[in-house]
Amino acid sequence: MKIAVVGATGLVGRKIINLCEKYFDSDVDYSFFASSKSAGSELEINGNKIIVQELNDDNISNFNISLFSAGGEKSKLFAKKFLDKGSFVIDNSSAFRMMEDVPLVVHGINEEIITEKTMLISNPNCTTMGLVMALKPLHDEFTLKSIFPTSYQAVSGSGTKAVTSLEEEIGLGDDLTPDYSDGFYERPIAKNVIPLAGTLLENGYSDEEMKFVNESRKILSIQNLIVEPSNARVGVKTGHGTFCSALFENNVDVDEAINLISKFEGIEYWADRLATPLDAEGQNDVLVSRLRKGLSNDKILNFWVVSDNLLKGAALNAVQIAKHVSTL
């Protein structure tokens, strides 16, 4: 089997690579991508030292899984090329996602609706993930119909220069101001909280909040769901938050909840300690806590989840869909 790993240098990258090493036997002929400025560095897997090739068409050779995490525009010069060379994309971007004919896939919940002919998958956005994690057993079970979610966003979703700010931005101490303007974001982000995250579309709403909308509909085929979404990016290296309020059909009890999201693979439910995003660093698992019934509906149940937005949010979530694949 021979594996591809587009944007091989990247956070998100670097984690596949890792993971590919536990999902995969030893034998798979691996080749990593990533332009021109780590073209030529070394990578290892499985002890095995690779070059990084510069991400062009000279390239591009045969490969059985192609995994892409080079952002949104790489993915749509390159991911057909992959394709018409008979891969299968794992596409981590938002530029396929929404596209009728491409399977938006959360290894646990909907991997069945990989087919031979799919070959091109998009991974959701690492918000929505966790979010969606939680949300499948109660959907199961209650019916769902309507969330409202406010989301915690760590930097690490931005990329590795958004950490780097951050921890340039701690180590100012208390000369970090309101007015610090030499930072990754618009506003300081070490020791706060921007309540936006993403980009202002015209609606009002940011790009990553209409994720949240688009996303959930399209994973837990729920087309008239109703959501009602709010995010923002916080001082945290690593692992997304969210809050939800969820609206259910029927009347729901909170033991059986938290009964079905603890027998959910996946997902672990934290009932005598908080869920935090250090918690969530480094775990495979997403984190439930304070689920409670709502105050004014006995159908609404109230939760905070939290995951590993560059693991299961991203590169475990594309490397279960690799394995998957790899049984067709």
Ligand SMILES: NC(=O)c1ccc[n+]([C@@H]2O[C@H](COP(=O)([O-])OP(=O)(O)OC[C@H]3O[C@@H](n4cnc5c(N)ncnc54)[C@H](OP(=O)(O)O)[C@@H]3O)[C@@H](O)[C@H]2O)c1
Contents of the next structure:
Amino acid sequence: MKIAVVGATGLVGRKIINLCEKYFDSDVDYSFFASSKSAGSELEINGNKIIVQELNDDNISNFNISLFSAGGEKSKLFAKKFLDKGSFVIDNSSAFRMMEDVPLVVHGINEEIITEKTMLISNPNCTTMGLVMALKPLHDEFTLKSIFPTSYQAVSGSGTKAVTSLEEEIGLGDDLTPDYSDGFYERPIAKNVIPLAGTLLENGYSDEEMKFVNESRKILSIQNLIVEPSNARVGVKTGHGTFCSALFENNVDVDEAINLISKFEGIEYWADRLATPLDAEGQNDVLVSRLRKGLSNDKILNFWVVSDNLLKGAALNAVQIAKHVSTL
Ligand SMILES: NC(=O)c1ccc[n+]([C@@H]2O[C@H](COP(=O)([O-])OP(=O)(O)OC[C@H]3O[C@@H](n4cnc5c(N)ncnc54)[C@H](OP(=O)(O)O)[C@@H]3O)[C@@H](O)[C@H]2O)c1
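Could the form predicted together with the named molecule be shown next, to go alongside the form predicted on its own?
Below is the whole assembly, all chains and molecules, this chain first.
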């Protein structure tokens, strides 16, 4: 089997490489692609050093599976070229997520919609992915009507440059002022919370907030799901957290809800310890804590969910999908 990792030198790409070692046999033939800047550098997998190639038209061969995490523009330019050579393409960017004929897959929720003819598969937005993992077992039991999620998104969700910028800002210590303007974001992020994640759209919501709306509906197959999102960026390196208030058609029961979450593969309910981004970093499982019944209504559950945005938010889900398609 031949696997291509596009964006191999990035935060997500490097995690994909680590996970491929665990999920696939050691005889897989790997090719790693990145920009011209990284061409010629080496990345290791299964004890072998592989030379990173520049992504260009001349070095695309016939892979079985290609995992893309080099940004939406590169996906739009190159995914079709890999597809045309017969590869499954699993794309981490938002380029194809809302296309009707492209499945948006969270492994553990809806991977059964992939067939051997579905060659292009989109990996959902990292914040949405953690949230829908918690919502799915609750929806199956109580029937979801609306959600009010507020996310606290980590800096690594914006890639390598953002993490470097966070580290530089931390290094400034008390010299970091509200007027600091050399960082990755429009406001300083170290020791701070920016009440906007992503780019502001004309409707007053950010593109990240609209991903909560559109992608939750598509993944959970609830076209009329009401979503009222607010997304913030916080001075955390890795681990996106979300407080969510969820309204169901039916009365809820907290013990039953905790039991449903605990039984669902890929999530853990933490009753005795608050789950924080630091706990989630490096964990495959999505963590849920502070689940409570609504104060105003027996049909509401309020809870906190946190997950490693580079793992279940990106690389882990992509590699789980890759493993799934390898068995089709
Ligand atoms: N970070 C997350 O939590 C997360 C979650 C879900 C989805 N995603 C998506 O995954 C993608 C990558 O994110 P990331 O966080 O890994 O970003 P990153 O750390 O900035 O890495 C970007 C990768 O893209 C490569 N690249 C840049 N320009 C290229 C070009 N012209 N040709 C080929 N490769 C090029 C980079 O190669 P060089 O090293 O050579 O520049 C690097 O390998 C993005 O689409 C992002 O939206 C990220």
